[in-house]
Each structure stands twice: as structure tokens, then as C-alpha cells.
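Here's a solo chain for you in C-alpha cells, the form predicted alone.
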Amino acid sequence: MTGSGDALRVEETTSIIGYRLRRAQLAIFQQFLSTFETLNLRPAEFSVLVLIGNNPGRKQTEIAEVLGIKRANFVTLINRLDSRGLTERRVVPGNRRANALYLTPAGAGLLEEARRLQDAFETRCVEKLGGPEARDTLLDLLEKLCR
């Protein structure tokens, strides 16, 4: 047993890249919670009004397979999300089985109000990158991973 002196060894985790970007996972999300408190928002949540508001009248399956949530779990999502009157779903024309997603006028509002906060949250994570450049060549580094 060591004495409580010595520096705890860490290298060995510190180097393996998946280890790495579940830190900065955690970090940014940490982060993100923190900048997103007052509108109660989640970065699952955020995600989800996004890709509504860009895409109003898509089907939760198409959103859900998107973003990688199982149907179950987006299911539980788009509950949270019609309970505060953010997002509506109305049956899709010639598909009584499926719900097309809409955004109401307070989900466009709060959107409105989550981009500017997501934007000045941005900009201080490419700061801390190093500036766009830096950005970008992480945004190619972690597309690489994903393929």
C-alpha cells in the first residue's frame, strides 16, 4: 500500500482516447446544464427542439433515429417536452400510426431564447479550442471516429 502522499497514477487512462472523450463528454454536458438552467433545458431536449424547429411535420421515428434515442426512450422525451407545451404531435395524413412533430409557439419561443444561450456557449468552447480552426479540425477528428 502506498502512502497517501504520492500522486495517484493515471496515465494509463489518461492516454486511451475513449476515456478521454467521455471526460470532455461530461465536461460539456456539466457545462451545458449549467448554461441551460433557466430553461430547464437538457442537451437531448435541446437536440430534439432543433431538429423540430428545422424540420416541423417530421415523424418522431425519423428524429429519433437521427439522434440515436430508442423509441421507448424518445417516447418518454416527447412526453416531457408536449407536457410543458413545447411540442405538439398530430397524426400524420394516410398514417393514423405515426405522429408528425411540431413545435408550438412557446417551444419556437423557448428555441429562440436556447439558440442565443447555445451560441454564446459555443463561441466560449471554440475559445477554449483555440478559435475556429482548432474547431474544425476537432469536428474532422471526431467525424473520423464515428465512420
Second form
There are 2 protein chains.
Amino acid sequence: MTGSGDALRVEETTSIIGYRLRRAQLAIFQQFLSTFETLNLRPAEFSVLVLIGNNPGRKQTEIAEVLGIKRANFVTLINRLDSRGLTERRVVPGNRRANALYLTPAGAGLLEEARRLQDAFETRCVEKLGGPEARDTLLDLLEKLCR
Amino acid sequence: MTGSGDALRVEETTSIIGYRLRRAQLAIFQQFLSTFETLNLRPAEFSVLVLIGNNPGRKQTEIAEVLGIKRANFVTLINRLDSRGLTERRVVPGNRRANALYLTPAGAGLLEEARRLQDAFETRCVEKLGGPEARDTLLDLLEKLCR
DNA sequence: TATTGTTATACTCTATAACTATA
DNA sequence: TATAGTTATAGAGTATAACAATA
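Would you mind generating the form predicted in complex with the DNA now that we have the form predicted alone?
Up next: the whole complex, starting with the chain shown before.
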């Protein structure tokens, strides 16, 4: 027996903006994860590939900082991408401290595939929201919350 | 010297719904944390207090499940609230397996204070968004994303 | 002295398996 | 056999301190 089974009062908790935001974010992350499962790419890894693809030759610290990742933690992430042969560290001429990051051909290829999945994923999200205007509204509101 | 300092191309990454959602959620969580710092209450702990306050006498498993917390992890959380004298586990008459959860007077007092902070916090969020209609729009869009 | 990458470490959150006591 | 709570443990994600090499 499972008890009387009365529903719990959750309204007050669930009406909180932060709570709803968190739940939505978790849901989207789950959807993202299952979309990118076949490529074995996590959200942060995808972001890193996109960023390196758009900005080849940048230092680890620069890429990490833009994404809000501590440079100490970025090492593990980029190590994994490197060992999968997706990215490459090259010496910066004139600054032997820094590593310049590049995509390998394999990395560029995987990124292309990932972009296709991402486009489809984004399209599905826009559909769920009710169209491009609704999406713009959402992004605008999210932006405002960050201030 | 800090290098030539050209800006990185981040548009493509930052236009992604999931990415923006994550950033907004992190920002709100940070704001929430600093708001509740004085009470030493984390988001999940606040939710638990609210839920117990609204549903006194419920089992641990019920409270945990509603919040999406595994019952194994809920033990640590409720232990902390218990040891702070905010909540109380009582034996359920007729079911000696279960713990019924209640707020102590201290817990109820802290919750009252927390609600005041929460109300002020929510009001500030609504202001940032541009009014109650904007808030409703945001909650509606977040809801749609979860489907 | 500051920058860059790295290692080590710790803390939170989350997830699973297995145990106990009860039903 | 199922339920409720608990313990132990492991994996992510994130945070800080400290070190080596370089500037």
C-alpha cells in the first residue's frame, strides 16, 4: 500500500522564477544530451568546438574564460578533446607559455555534424515555443534576468 | 602584455537557447544565493522548507520526489535541516518504516523570514523583466520548452 | 612580478547499488 | 515481495592554491 496518495501542494514552490528556470534548463540539457549522444559530445565540449572553429589559434585561457570555465578545469576538457583527435595544441610563435588551439580535420568534421544536429534541435525548440518571435522574446527575457 | 586582445566570435554559441538558458539560470542562482546568504539557506533547502510548511506530515520520499531529489541524497539534506533544528522527523502511526516531516517553531520562523526575502527577490526579478505580464510570458515559454 | 598551463585537492550535486527494518 | 530510510560510493561540475616555465 502506498498511503492515501493525496497530492502535495507545490504551487508556491513551482511559481518561483528561479525554480522554473532551473527545471527548464535541466529539461533542455537532457534533451540536448540525448540529441548529441551519438556524437558523444557534451554541451561544454560542443561549445568549445564551436568557439575554436570560429576562432582558431586562440589561447586556452581565452576560450575557457569566454565560456565561464576556470582554466584549471579547462585542461581536463581540452585533454579529452585532444586525445579523441578533435583538437590540437600548437606552440604560439613568440610566446612559449601559451597553447594555440585548433580543430583537426576530424574535429572540423565532427563539428559540422554537430551543427546539423544543433540546428535541428534549435528548430524543434523554436517550434515548441511557438515561432521565431517567441524565441526572441524568450532570449530577451533571459538576458534581462542576468542584469 | 596580454596579447593583441581581439574579441572572440561568440555569437553562434551564445545564440543557442540552451546555452542562454544555462547562463540565465546560473546568474539567478547566484543572485538567489547572495540573497539567502544571511539565512544560510540554499535553493533546495528553501524548497524543502516551503514544501514541508505547506504539507506537514508527509514522508521523506514524497517531499524528495516532488523536488526531483533522489531519496538517498535527500537524507543528507534533511539531516542538515534537522541538525539545525529547523525540521523534525516523527514516526508515522501505523507505519514504522516512514518518517513524517514537520517544521519546528524555529523552522517555521526561518521560513517566514525566507519568504519575505523570496518575495522581495521575486519582485526584483519581475521588475527586471518589465512587469508581471513579462513574467507570465517567461513562465509560459519555459513551460513549453519542457515538453 | 605577471601570465599560462598544469596538478592536486575539495566541495557540491547527482546517480546507483546494497543494506535494514518494516509491511 | 515491496516500501522507506539509510549508507557507501562514484561521477560530473566547479572552486582554490600552488607549482613550473615563460614573459
